[in-house]
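In structure tokens, one chain follows: the form predicted alone.
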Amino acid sequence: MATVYLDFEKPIEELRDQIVQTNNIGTNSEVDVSATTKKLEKKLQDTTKKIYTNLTPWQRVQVSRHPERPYTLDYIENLCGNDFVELHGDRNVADDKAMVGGLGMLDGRSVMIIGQQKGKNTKMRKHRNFGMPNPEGYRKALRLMKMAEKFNKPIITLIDTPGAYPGLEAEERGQGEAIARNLREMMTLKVPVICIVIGEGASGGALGIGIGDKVLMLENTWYSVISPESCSSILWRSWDYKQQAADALKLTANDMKKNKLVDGIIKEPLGGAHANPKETFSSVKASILEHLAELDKLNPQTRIENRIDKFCSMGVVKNK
């Protein structure tokens, strides 16, 4: 499968093509091109670093949506291996394929992992509803969280959604109520809860599984009440101003950390999570284990109180 390059990654694509062409010349003509290849690889490294250390908010939004970026099931497979059992259904309406979850073993410890799944091709995206859960998806997530609480298992949520499904049927089945109930119930869960934004974190669709003791974001992800395109269409009546909207929304991981809306940022490999998924999985696993060790030291009541205080203090301005 051909590598997908974003618009601003054009210089990276050109350098990689040059490296391939140079190696082909060396192979076909038996000429030593190692020195040239080494120079090109150094230039590629420097160019990639320059581009990815100066990304605009809109470019980070684009990286978060990269089609080769790892999705929830990729993380589950690499964090738990074969030691994962997916659990299905909300015990009321249906099994929402946009929301996946189940029990897995993380470094020898049983945990409940829940997250949105987008799908890697057109057929799977349709099957997963493009990662946009219906009410039954949030009710399934809550059922699994309550199960984890019952059996004293930590909860890990992986957030990656363009938003909750906005269809008429979803509203008829109580989309708003389902998300609101999750917000309330997650506040008082007795077990440790760690939430990680691995891609897009849009609106209540993301927040519906985003209340935790620790809320983390991967470096090239975004978290906001609305997408840049939707914000642009509301304010300017056009999608043409999505870049300005992305700047104004302060939706990047750095902005969210600066405004104390998330607890930490997980650094991505140079070139984004899609450039080196294995390194990304390793960083996410290390971060989860680090925060779990910290949360294990607190009793359930203290964790709940800290969780409530953290979210209640957001957006509050105190006059000195």
The other form holds:
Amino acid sequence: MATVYLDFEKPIEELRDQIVQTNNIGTNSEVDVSATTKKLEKKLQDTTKKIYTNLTPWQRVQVSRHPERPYTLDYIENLCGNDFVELHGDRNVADDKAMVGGLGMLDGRSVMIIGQQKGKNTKMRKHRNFGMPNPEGYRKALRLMKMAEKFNKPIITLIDTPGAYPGLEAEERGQGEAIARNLREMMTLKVPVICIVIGEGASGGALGIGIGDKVLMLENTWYSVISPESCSSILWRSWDYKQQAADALKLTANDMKKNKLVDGIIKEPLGGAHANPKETFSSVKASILEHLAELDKLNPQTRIENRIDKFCSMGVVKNK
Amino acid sequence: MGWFKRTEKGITTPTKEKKETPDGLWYKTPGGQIIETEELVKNSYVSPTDGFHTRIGSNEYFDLIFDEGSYEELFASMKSGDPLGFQDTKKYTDRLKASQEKTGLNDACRIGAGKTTSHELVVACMDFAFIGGSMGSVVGEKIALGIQAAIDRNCPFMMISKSGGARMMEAGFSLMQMAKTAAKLILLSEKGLPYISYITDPTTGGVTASFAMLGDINIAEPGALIGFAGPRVIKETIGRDLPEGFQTSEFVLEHGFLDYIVDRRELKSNLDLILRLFKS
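What would the structure be for the form predicted in complex with the partner chain, given that what you showed me was the form predicted alone?
Let us now look at the entire complex, which starts with that chain.
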């Protein structure tokens, strides 16, 4: 159960508090509170449903960044259990802590799982560089993808980044080149590639591991060319228009699917992925297995052609 | 009627004839040099005294690269839609219209196909004057079609990048143009046709992180700003001043991401050399 509440979740927090208090009265006195509790729980359910079925784009952005939302390694731990070996390093410069990956067993089948990793507390957030990879992160990801291709293992990427790191060393080591290379190389990987946005999908930093046969988004995530805050600061010249920017960017899973920029949406439990991580893991697992079964039926050449055709058909122009 | 009175209203110069030259008789470079505009034009828009490369548009590049009268523009009429109904302080459609009127261009990229020193070549060239050379669906689609035109003509493809990055007003669509152009380049590569990426001032963001860095040969104009993140963002992130020469062509060359830097005045002869070396 969540312990951190977003501003629009206040009614949920209040009801949860009321339930706790009511239960305390029940245990500390002779009063029968079961009817009240039941009523409150029903109300909690309804309130949560009401809030979560009408989330604005900006609220979804907030849910996607919820500090208790599961991160890549949480998925890996739950999907693969002990049968996972994390592989480190780009064999060139360093091991990027903001990008993790390795071989894991998923439902009896070995897969390569790669994703950006955020930290859970201040110290770890810094350690993980807030999920913002350096070029060596993208190069590590590519190294692991090539290895997966060599050993014929499908690739699952989990996308959760506020962007590629805009740092001095990142520029020296070619952030742009690292991402560009991944875009090109991922297009022609012979094995099935499934990409899932599990949190934030910010721009080239997300796309750098986002070229797949199937690109999916969890229900409360966002994927766009820029964050609403930066968009606000550039186009409105103020940080105060992030809500308008979030609306304008059409960055939600529904909008991205409607515009045919992603292939599918994975439902989240009521109250968001963080409200019930177990259920989230099992939906993600089911979705991966379903899509893998479908992709397995195609030969590598067809998969690559479909992948290239899909990305080549994206965009809307006039007077073609 | 005064001799200076306009007889026809509006802009009547066709795009092809529009020159993105510095206004006025004199031109002052950022280095403080003052030169005659006419002299600048004759010198490929490079300041003859300090070698400063002024920003020019697709029309000027096409004139510099293609043999006289040898090129045709492809897909010229393509314009941006407004797939998201985007509006910030202005409507995207109004921004487009204003830019089109101001620049005489339809969008931020033009495709020229023709001959350079008798070699067949398709060139896609970005126009920074059009919404900062930003890449939306039109830029992505034109580059993709330009690459296809090179494949169809069985000739090399050259990209001249000059862009602030992705076009925010097309959000997800503009992001995916990075993927699209990278995908299309694979098809060129499979045909064994060379891709020359010429990077000019400035080239940042999603353009650097896609086709600009994917050339068989990556070359740049001297002194150009080339990077993924913009210098202001980096400065804010790291909280200190950036070293001198950071993110210039020379810096990018030194760090191994460019093959070489070529002065715009030598671009055509250099292209001839590379194309001969690839061909024979």
